[in-house]
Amino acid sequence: MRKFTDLALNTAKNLGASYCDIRIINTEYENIKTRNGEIGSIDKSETMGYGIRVVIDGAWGFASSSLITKEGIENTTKKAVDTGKASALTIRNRVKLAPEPVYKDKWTTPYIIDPFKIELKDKLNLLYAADEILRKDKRIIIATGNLSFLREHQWFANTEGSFIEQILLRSGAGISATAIGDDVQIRSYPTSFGGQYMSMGYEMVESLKLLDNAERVRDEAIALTTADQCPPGKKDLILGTGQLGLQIHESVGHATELDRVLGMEANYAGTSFATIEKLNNFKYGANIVNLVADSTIPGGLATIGYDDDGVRAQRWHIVKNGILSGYSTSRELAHTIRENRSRGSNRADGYNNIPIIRITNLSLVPGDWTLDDLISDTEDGIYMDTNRSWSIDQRRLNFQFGTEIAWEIRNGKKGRMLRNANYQGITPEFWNSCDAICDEKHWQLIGVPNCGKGQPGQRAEMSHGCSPTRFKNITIGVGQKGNTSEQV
């Protein structure tokens, strides 16, 4: 691939570009779904192409193509240069890239079992076996299973001298059961995002033990159809990892993407309340709240060697001891918060999109509670887990979340199961109400495989590590009878 990357870089320089990078990407994808004992869909695809970015006259230009030939590379580079020249006519601020060392490296996701070498029939047989358990009771009207695998082989080069080859691999799996009774209810395992996703091989699928959990998923779905409604009021709230992961994602991850903070994403899913004058002085959460971005953590969906700016993966605080302490940044925007180096958060969806700032793996540092002790310490509360619905305003401030399942906690004991549970809050008030976090034995990464952002829209993947956590005096049961709180 080196001859093609050199061709693009030399062509761009000859056309007057002050900077150029090229990403050549080969993507393999496989997604298998079953529904009620039959194949729902099988999607297998492979794509290959490249995207070229240039800076010319102080502005970005970008073009992409799947034609990997000398003529294709030259023409696409010229299109990128022409786009940059047109953009330069309207720019207010010239592109300024933070410095980054030159790298010549190869990085590969660690894995044990290549999922693309597992026979299709074996994958289907696993899903069929789970489906059989889920539908042993006729009250289950829909049973689904999902296996998903993605491999991205990327070559990156820029005019500064870097040449980086990466092979990124991720696997995903999950099941769900929908039951009908007094109500229609769903239970998912391990999460409601189509399952758990991690940067691993097929060994991740095996570790989930789908068959061992199918009976519980079925029985909980059925039990939820006749469970009591979640009572409204102000209560202490314990969030399980399946819900807390999304809470972190929506109210902290997106709120601290620097392009949103600067107003560059105002036309799609909003901006952010966490503006740059708050950096290092705003109390985002309680003193025990530490949220760390980490693109090096094993298994994370955003765990990489380098981002699409060619910046090496790293770890840093977003919130430290409750104080807003950092953002997700790119080489272009790092200087706006007086940082000398990008945090390596610039990623694109495939070869045909320009990189934009994305949440990396973002995790809540564990505390020192056991879950049993946390429940015993709670007099009047609700334990909620597994996301079912979410809503958050454009500034990432006011939110409402619903969960698949909940349990009442009274006098330190976990009691009756509850259905249709939800809660609402305001981001800094909510995180400042955090008073207890479970320890590392309860901590796990929750994969988000479908984060959307940008226009045209781009999908990205990332993980959020957390353990069950308690928040004090939260509005519960929004919209339930007897509750007059406004919905988000």
The other form holds:
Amino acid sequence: MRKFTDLALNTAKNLGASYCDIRIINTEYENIKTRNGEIGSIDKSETMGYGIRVVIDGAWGFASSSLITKEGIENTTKKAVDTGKASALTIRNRVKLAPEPVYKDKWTTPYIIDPFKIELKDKLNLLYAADEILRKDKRIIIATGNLSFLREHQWFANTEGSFIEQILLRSGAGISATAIGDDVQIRSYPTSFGGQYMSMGYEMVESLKLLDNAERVRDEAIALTTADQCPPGKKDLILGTGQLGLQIHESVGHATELDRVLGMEANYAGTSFATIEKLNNFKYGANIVNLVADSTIPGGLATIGYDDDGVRAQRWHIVKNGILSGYSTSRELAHTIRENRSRGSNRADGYNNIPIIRITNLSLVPGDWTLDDLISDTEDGIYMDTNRSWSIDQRRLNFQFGTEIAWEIRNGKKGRMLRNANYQGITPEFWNSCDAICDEKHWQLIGVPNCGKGQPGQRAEMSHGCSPTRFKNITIGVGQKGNTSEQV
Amino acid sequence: MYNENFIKDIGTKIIGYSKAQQTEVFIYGNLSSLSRFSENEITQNVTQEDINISVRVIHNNRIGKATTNRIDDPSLKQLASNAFEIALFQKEDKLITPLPGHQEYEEIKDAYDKETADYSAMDRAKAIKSVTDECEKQEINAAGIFSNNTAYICLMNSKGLYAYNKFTGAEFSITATKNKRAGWAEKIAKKVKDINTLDIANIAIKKSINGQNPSDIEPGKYTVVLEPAAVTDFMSYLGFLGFGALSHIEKRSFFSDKIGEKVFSDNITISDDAYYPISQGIPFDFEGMPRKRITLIENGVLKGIVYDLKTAKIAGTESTGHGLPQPNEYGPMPLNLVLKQGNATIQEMIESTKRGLLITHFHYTNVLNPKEMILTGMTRDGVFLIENGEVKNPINNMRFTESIPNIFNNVEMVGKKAILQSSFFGDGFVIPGLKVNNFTFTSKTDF
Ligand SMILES: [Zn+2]
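Complement to the form predicted on its own: the form predicted together with its partner chain:
Everything in the complex follows now, all chains and molecules, and the chain you saw is the first one.
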């Protein structure tokens, strides 16, 4: 690989680039979905390609290709340089990269069982066995099973002398049942939209015990079709991890991506209310709210050795004791908040995209409640879990989320199941209403495998650790049938 | 970029290497360039070239599929054998539909434009510079994209089917911001010369300037005048949730068993038409079936839905040419929706409104309840109060929670000018503006 990376770096230098990096990536991907006892979809792919990024005349250029030959690399480098020269026509600020040590290193995701070595037959048999349990009742109209595995073998080299090889591996698995009755309702396990994803091997799939949970998933889906609608009103809200993970993602993670904060995403994903003058003084949440970004946590989908700027993985506070304390940054933007080193959150989707700032693993530090005590302590509340729908505004303030399932809590007791539950809030008000966080025994990482951002669109993966958490006096049941106009 | 013969050769080779009873090759390639700007300068600038080769085999009623981007002979051989191996592991699927044979396709006019394909990074940079210079003059911050791309799709199979389509596209969109108040505009077209970047920018600039000093209003029911971009989200989810045969067969659609029934206002007619002059459609679907023009809603009555080979077999009808890559969990989908124009201008919609809101577009719209087709989302980049037939002051953004049937049953006027809008799925939809009564906003923001 050195031969190819050196060729790109030297070509770029000869063409006048002041900085160049190349990432060569070999990707193995396997995704199997079953749907009602048949193959829902099957994707088994192997790709290889590279992206070359240059700074020339103070501006960025980038080109990617899958042609790994001398000629291919030279042409692609030249394209990157031409693109950079065009960018230079408009720039007002020259690109300034925060310093980072030079690394020569190899980093690999720790795992026990290589999922690509498990026979397809065994994987299918697991999904078909779950399908059989899920569809034992005629009211289940759709049963799905999902297994997904991704290995990225990356070689990164830059003109500063770093050469980093990484092998990143992750696994995903989940099941769902959709029941029809008075309504159509879905229930998933362990989480929605494909299930749990972690940077682990096939041991993660085994640990999930899909078959042991299939019956409950089926019965809850059926029960939901006749459950009462979640009533409108204001109540204390306890979020389970299957919803809280996404709440962290949308209302804290994206809001503290420095490129968004600075307006670089203004035309697409949006900007942020958490602007830089608020750093170290804005009350983001209650004092008990601590949110930590961590690219080193075992099992996290964004757990890496180095980001795609070649910056070593780090751990830092985004919110500390309720105060906004940090952002996700890159080498290019670190200086805008007077930091002299990047946090290492610049990541690209595959070889054919540029790195952009991405949420890394971002987790809510556990508190000291048990879930039983938290429920006993709640007089008039609702427990919601497993995300079904999400929407948040372009500055990450006004959000509205729907969940698969909810239960009423009355006088400290978990009562009737409720369907079509949702809640709405404004980010800082919501996090400031947080008054109880469960302890580390209830804490788990929730993987987000489908975070979209950027133009051209890029997908990224990250995890959010959390435990069930209570928020006081939250608006719930928005837009319930017949109540639309009253819910303001 | 590879030419058609080269691509055809790859497909022919793979079919030759395959040991399966039936083999299909799907090749997608693209050369895409995109310049992205913010704070009045280009901040990201990319050129991406790739090829994606997928093989699907059917052997003893079992399906196998594998994908690569490598084009050397050993890789292509490996690809064919990988797909075959996968098929051997599968359960037999008696409902499997055999691959179709040779098909005839209608031509899409002007699908490929050489000038668009050749448009360079420097061409884009010059166009962006004239826009950012103008914005700087007006003390406005511009962020946006200018992109051009060429792509081809080739589908061929061992039963003699051959389909190839090469096409270009370009897109310019801009968010102009002044004192945190944003205005937005977008244009997508097959030909880059149909995009006048400065004209588009001026729409966004004007919205930003007119958006200064917003006031607050309370959420509730309002008459809304929706610009075409604001209608897009409703059309996208309507297409996704309402018109595919699979959700009808499984009776989980709002429209299940309602064909022939009046479901929307009289003035709503919706079709799927890849051949509509400004559409960016492809004349065949991902199974190689000719994409038919289908009337979905006619004067408010549900007339039809779309089928792929499998759902057509279950329902005892024919494919309408709306299959996605097989196998998939979504079933067939309409990718080229056209909402038929009416006879009102946006200005006439405003003039006929006593009290209402003018809306540019929505952000992050998502489904709260798929069966009832209830959506929620935020207004974005320009909301203005209308009073006594005139546009008055700007308004802070609000969140709506409303069902698609309610929206399309309360359409008072339909715009006479339809434009191509990018959609979250599909190839872009042709959409006019709408005036809708009793549209529900459920919460607000302070910006
Ligand atoms: Zn995201």
